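Read the single chain below, which is given as structure tokens and is the form predicted alone.
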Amino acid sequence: MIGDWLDIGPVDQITPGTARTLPVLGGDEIAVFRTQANEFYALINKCPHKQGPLSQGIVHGNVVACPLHNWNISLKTGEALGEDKGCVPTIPLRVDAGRIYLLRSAVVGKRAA
């Protein structure tokens, strides 16, 4: 259903190796990502190292580094690679006729009480 979904824009206001942020009032930013095979995910922007802004990391394949200590972090789990270790809540996201869309419950459900 629609209603269960947040239309946060066209697929073109992200070019494609790069992420936007979203602001979420009460909550943590989300930085969406779109990989260089037009892939699209979405992540809380904290590395779960130092909290560095994953949304101004280096996109390669479906992972980001992370630009405060080069921590590699899946786009797909959130998880850190190699011998790293730590997790990033992703966001469920979807595409649909060239619009981006976020779970509605996974973006409000993240606000302050």
The other form holds:
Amino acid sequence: MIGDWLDIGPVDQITPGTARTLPVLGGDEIAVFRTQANEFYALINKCPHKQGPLSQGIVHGNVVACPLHNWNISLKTGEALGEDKGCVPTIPLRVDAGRIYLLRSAVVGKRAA
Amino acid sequence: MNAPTTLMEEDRSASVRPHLRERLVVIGNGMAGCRAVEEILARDPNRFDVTIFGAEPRVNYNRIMLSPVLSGEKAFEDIIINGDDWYAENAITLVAGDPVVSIDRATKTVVAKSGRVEPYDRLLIATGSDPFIIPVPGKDLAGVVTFRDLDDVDKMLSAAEKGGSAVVIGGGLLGLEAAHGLSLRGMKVAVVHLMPTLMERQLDEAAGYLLKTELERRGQTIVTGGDTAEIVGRDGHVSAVRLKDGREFAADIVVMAVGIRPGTTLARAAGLEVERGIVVDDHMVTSDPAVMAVGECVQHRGNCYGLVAPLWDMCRALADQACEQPSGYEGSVTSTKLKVSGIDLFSAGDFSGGDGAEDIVMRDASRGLYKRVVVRDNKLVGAVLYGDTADGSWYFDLLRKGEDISDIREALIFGQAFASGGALLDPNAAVAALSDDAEICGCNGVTKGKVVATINGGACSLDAVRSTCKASASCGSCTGLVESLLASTLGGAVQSGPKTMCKCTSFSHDDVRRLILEKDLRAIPQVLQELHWTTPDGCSSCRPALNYYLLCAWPGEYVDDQKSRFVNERMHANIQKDGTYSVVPRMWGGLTNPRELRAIADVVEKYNAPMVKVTGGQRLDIFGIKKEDLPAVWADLNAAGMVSGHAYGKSLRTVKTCVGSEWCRFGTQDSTGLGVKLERMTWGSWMPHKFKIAVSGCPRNCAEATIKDFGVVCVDSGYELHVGGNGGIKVRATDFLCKVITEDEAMELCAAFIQLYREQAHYLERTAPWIERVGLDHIKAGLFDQPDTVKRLAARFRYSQTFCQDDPWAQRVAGEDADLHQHMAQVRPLQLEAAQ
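Switch from the form predicted alone to the form predicted together with the partner chain and give that structure.
In what comes next, the whole complex appears, and the chain from above leads the way.
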């Protein structure tokens, strides 16, 4: 089972309410988020609107506001919220014993449209 | 530890005694093991011969009640669940103080520490969990204890008898209960918690903040975001705890309460399937059909539980299975209550919000109340209550049953009494049903009758009511009630008041700024609580605004909240459409020199910046820098004496100048010199929005001073000062403010005007719309009505500047916030790496 999951390090690398980035050789960069409520999410680091780096946005609840044009993107589903339409791929993530794991197949397989 | 004792043992040798009944051996004499046995006995008292092994030399007690034992509110006798007589009455063999050390599944036997071998037909593992010890130096010193069993409590009590200081590592449920107990026993207690919020798994930031405030009020030292570096010892005994940031807290005892791990050692050694916990199916059966497991040691459908409530359901399913009436366990929704007397705190379910989830928040600052329920698909999915947990069980019930709450949606937050009130389901109707002498506004003692009379007297908006009878004008907690009264009194004729700050609050920008000062609010979570924010942690619109308002109100004291800043201000550079950044070093008054230009040229080449551009503000903008390279770029620019140009901030941008009397044949004054002085005075200051200054040396106005926020036009007889210009979307020429004779007066007025703008404008409001909104007369009055206001405003500005003129680039170069610039890791798939 563990082999399917990629250990990307301890949870305390990410301050609550922020995100950090994870470049993928041959794939799209991933943004790993930690909300104020200590939920963890991973998304491709590209806003569905104009590919803004979501990792740099302000995190509120489990929504991130894209730094380029303030689109609000759900961290859970990757969907744009409100009037905006679009969706960014999410990467299955789990936290176990203080470490963050991403689903290996999703890390190397996903590309934003 | 006592010698192994057998409290009750029949004389029976397993090898010779024919057994008619199945032999059930239970490993673990805790809450789970005993509860399971109780459930089995209740179904079929004759099915099993039961033997229970316990590691502790005592009968079964209620572990979750250890906290009141520690605090002295209960004695051990009070928390015993099953005494000696229970084991005797049910012919249960209790082997206490002799822990099982191995399981042999092939021969179906267990071996205890004493060498005792016990055969089984069915085995039940209920080994609970073990405290997690963080691997820091000094963890093995005498005086470092966990908080798991009665022996731990005894150790804490004997330490407390001597008085002195205690440090509790871990601000979760258990840690806080330990801290409370030790505090009541007279120790000076400090709690060190790694996370920024206490009990972050159960509480959101707002409730965590309330809890922290209350515990601090009770004299505990609460350190959040505290990372333990070392437990310091003297003569083999703890003496202090040192954090990674260098802070040190004296300690005569250290309680390690950072978390628990399922106790899986035995099961793992016996070859059972173990992941985080012992893997069980819905009937609590492990990978071996003869072996069951229950409690905190198990992992069911991927979940491990550290709370008591799931035990009851697990034990029910287990007993059903053992007695051949399988029912199945489907996992538990858990709730938490903190057992600290005088603090009412409840949390249950999922309160992380998310899609389709709707937060309903109620805050009552005067009563220290915070309630938040989360609704998804018309069902209650989570609840956090602080200050009044009376409705906790009602919410928990709704949550577990998954009932459709759409009928009571509007009244849900007010609790069961209100929501179940039939005719009172509509909040407006509920308020309308109140008697005339019912108090609406507790702060100002305004009754419903008075509010209604005020409305009937012509106050048709919330603001009008506030200014006329003062209802809802102080803490604002009754705003909803007043709005309901407006609606029910006027029908559709309610006028909306000034625009609210954002959808998270009913207060306007002006209200929030005023209340921050009046109520002495000093942190964002405090503002959200005291001003009844309707969202748990604000939004991307109000958070940056609040951060600025607090920064402006409390210079030098308020700690800037990075995560509430827009990306450019967090990264100290301008984000571009491709996610790279542009970097603009400051050029004082638009002046530069060979050294600076060389350093810029070198940076452009060294980092392959694809473009350099002269900006409209008379400086150079270096484009295409990656976030990882920013600190190195800044280090190179710093080395040439340059600092951040704040081209990215809601702050002083540039001071544009023309060459002035030093070179220009028309120049009347030293405009470049004054420009440099103004920039040296104002750089680094945070503002409601960006702020541009220009100084022109004569009325030809080559520096375009009349479309700047503050413009100086030099004339032979002195300096004309202009304010509120803008060259952006809507061009606005400045208003003439006044004329002064000397440079010093021009500087003083510049400082005073900036401070007035900083203190009064709304966040993201440039000076032009601000002046349009309040009028030039208001600005003039604010500056000149009293003879000393200019001086006082300027003094406040200069004071605040003493905290702002540290180059943020240099701070980052020195290593501050390095996380913001570094990737957390990199993924390099093997086949791709090999191909490169």
